[in-house]
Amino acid sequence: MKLTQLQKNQTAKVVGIDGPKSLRERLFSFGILPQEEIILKEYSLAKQTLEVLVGDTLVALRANEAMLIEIEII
């Protein structure tokens, strides 16, 4: 399941981010990283920028970013 399908205040875990290495970095360094939990907060119209909570970090992310985030609901 990608990140982009996640509803509203659902938790889930980062599986693998799929991507070249400067996108995989960038998201490591935001701490979205496999096995941690992410919490999808809002999102705007048509979901073209998603926010995040990762431990105690609000991330914004554009949609085609998100969708290289395979997540798992827990």
Given for the second form:
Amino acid sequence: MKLTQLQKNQTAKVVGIDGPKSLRERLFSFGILPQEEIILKEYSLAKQTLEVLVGDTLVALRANEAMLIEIEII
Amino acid sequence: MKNKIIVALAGQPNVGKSSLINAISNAKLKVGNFSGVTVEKTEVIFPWRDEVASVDYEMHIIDLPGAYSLTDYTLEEKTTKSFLQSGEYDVIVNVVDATNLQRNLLLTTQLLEMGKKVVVALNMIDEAEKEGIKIDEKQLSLILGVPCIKTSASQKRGIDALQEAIVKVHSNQFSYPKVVYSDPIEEEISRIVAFLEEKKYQIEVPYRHLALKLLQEDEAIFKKLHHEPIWIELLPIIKDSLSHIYLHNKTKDLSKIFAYEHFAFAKGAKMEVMARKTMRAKNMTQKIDNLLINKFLGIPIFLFFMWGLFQLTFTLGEIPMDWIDMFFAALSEGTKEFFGGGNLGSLIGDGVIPGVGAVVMFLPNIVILFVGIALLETTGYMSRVAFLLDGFFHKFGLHGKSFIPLVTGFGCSVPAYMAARTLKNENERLITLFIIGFMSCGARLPIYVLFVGAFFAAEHAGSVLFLIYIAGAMLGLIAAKVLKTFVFRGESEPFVMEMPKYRLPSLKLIWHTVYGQAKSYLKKAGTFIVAASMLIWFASNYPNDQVLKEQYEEKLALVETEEKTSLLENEYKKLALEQSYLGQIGHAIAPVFAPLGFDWRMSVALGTGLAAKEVVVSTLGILYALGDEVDEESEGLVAQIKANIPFASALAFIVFVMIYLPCLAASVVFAKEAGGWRYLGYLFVFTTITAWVLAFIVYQIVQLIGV
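Right, the form predicted on its own is done; let's see the coordinates for the form predicted in complex with its partner chain.
Zooming out: every chain and molecule, the one shown earlier first.
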């Protein structure tokens, strides 16, 4: 299941990240990497942009990027 | 003798680096950063005295752009990474946000691997304490192997201790920081270290550091060892070690493997040193977010804030602008009187003083707008703006943050170009800069009012004006899409952005930011604008045809009625402008505009519009021999325009004015913000061709349907 499919305020575990190295490194630096918990906090109209919580950091990302994050609901 | 210490100040964005640097240097020194846009490094130099050892130091603090990690993702991260790798410094001070320890320690582990002296500043400790976060900095010091100092820039806590630690680390023998890795990697490190020990290999760095760099496939180290005899024996060991690591991690991607290692270390370190009692602050930000980035309420709230900001910028800003205008007008008159109407008086009174006035005039706008933007930035709201609007703007190759410079463009392009600094991606910033001109600025309004008033009934004028503005904005978005597709191509950059915690703004930081902005505007834009104003003054006053002047002076001496005098004066002004360089240029370029239905007068007026859009109306006044005391409401001018300009040409003229190059002041600021004069060349070509083509189409269509 992809991060974009998560419901608001639902918690999930990251299982895999696809995409170019630069994007992966960026996500890593925010603490988005496999085995870490991720919560969807808010999304904009039409789900074009998502706000997620990882650790103590709120991160905004586009649906394009969120599509590359494979998750598992816990 | 003074000892020089060069300190590289590194940290993630939003950790209060700028505030800390202000606190350290006592805020006596200029720190001219726009929050978040420290793309260039700033250096702060100040003396510091070690009282105990009574040694004087000269501290050089180099403020590096904020970086989440040492990668090449953003321009900031590239700048920081390359500076840190250059090694042209003595000590790294790593500023860490104590309220977000784990993520910040990720960068710390990367910094520790640089093999340099490091001091960690646990900044914003006051905020962390308020949030119920307790950090054992002594334990953290032991784990990292470097001094960790609790600091708070706002409360001036730990500033002295930090400086002492820097000096101490600087003068002490260097001991390598320790990052501990997972067992499989530690095993391979020990294996390589054991081999090096056996060989008694001579190198200035510790074996552990060398082994680690070999496992990370560090290019510099490989190049160095490549020419050494030990290489033949070392190579198979490294190969073997790496294959063990690959096997264990089920991947051959070393950057990924070490990213996991760094993350695990940072997480482990945080667990050991940090205890948290409540979650209050975190919830606070999320509660505010529930409202501010709400799907339905977010955008209306944002629009309300924007409305307020523009009201302040352009309504409040107008008051000092009027004073400045009056002051410079009086100064200009006074100067001309003082010099007695000579050429020097005219140069200073008509060229230099109005030029300086035009620069200073924008200052109130810039200051108010930038206080507003600094507020949005420092409170953390700007990231929410990007979140709310990115979905729409991304479709046109722009970014959510493009909204603010674009809307500012409706007021004035000068602050709008400067506001584009909030965009960090180079392509998105350039596209935004290129289309700001499409948002018709306030100075174009008189031209629209004049032409709309002349050709449309009064009851339609409002709607036509509105249409002009909307059409401009839509054209701008289309132009953005075109630029994105054909010029600023390349992968659309991923959008992954931190939503920083909401914070109360620091007045001091805002003051520093705005002061720096205003000063750099006055200095850089000022010199060019004054020079260019003088050039335009020259072009419109020379060659000075003495024969013509005398001719008219003779005629003027003969007439008695005031009416005739002013008529003759106006005629003289018209002829003088026509034979000046500017008039000659207008005549020369007239054929270019002929297909658009413009006569030479309109061509000259467009030319003077490059100096300032307000001038277009007064130039038309002069050229229709009505004198220069006309404005867009002047009935004489409206009648003249109606009589002399066909409807199709008038519409084409409006379209051309909508799109072509903004005024001189804006052009200079554009060149500076875009990063070079060649960009102004591109903008000139881009806007002129677009304006010409669209005006041509409008002219032809209107003629065809024969309105």
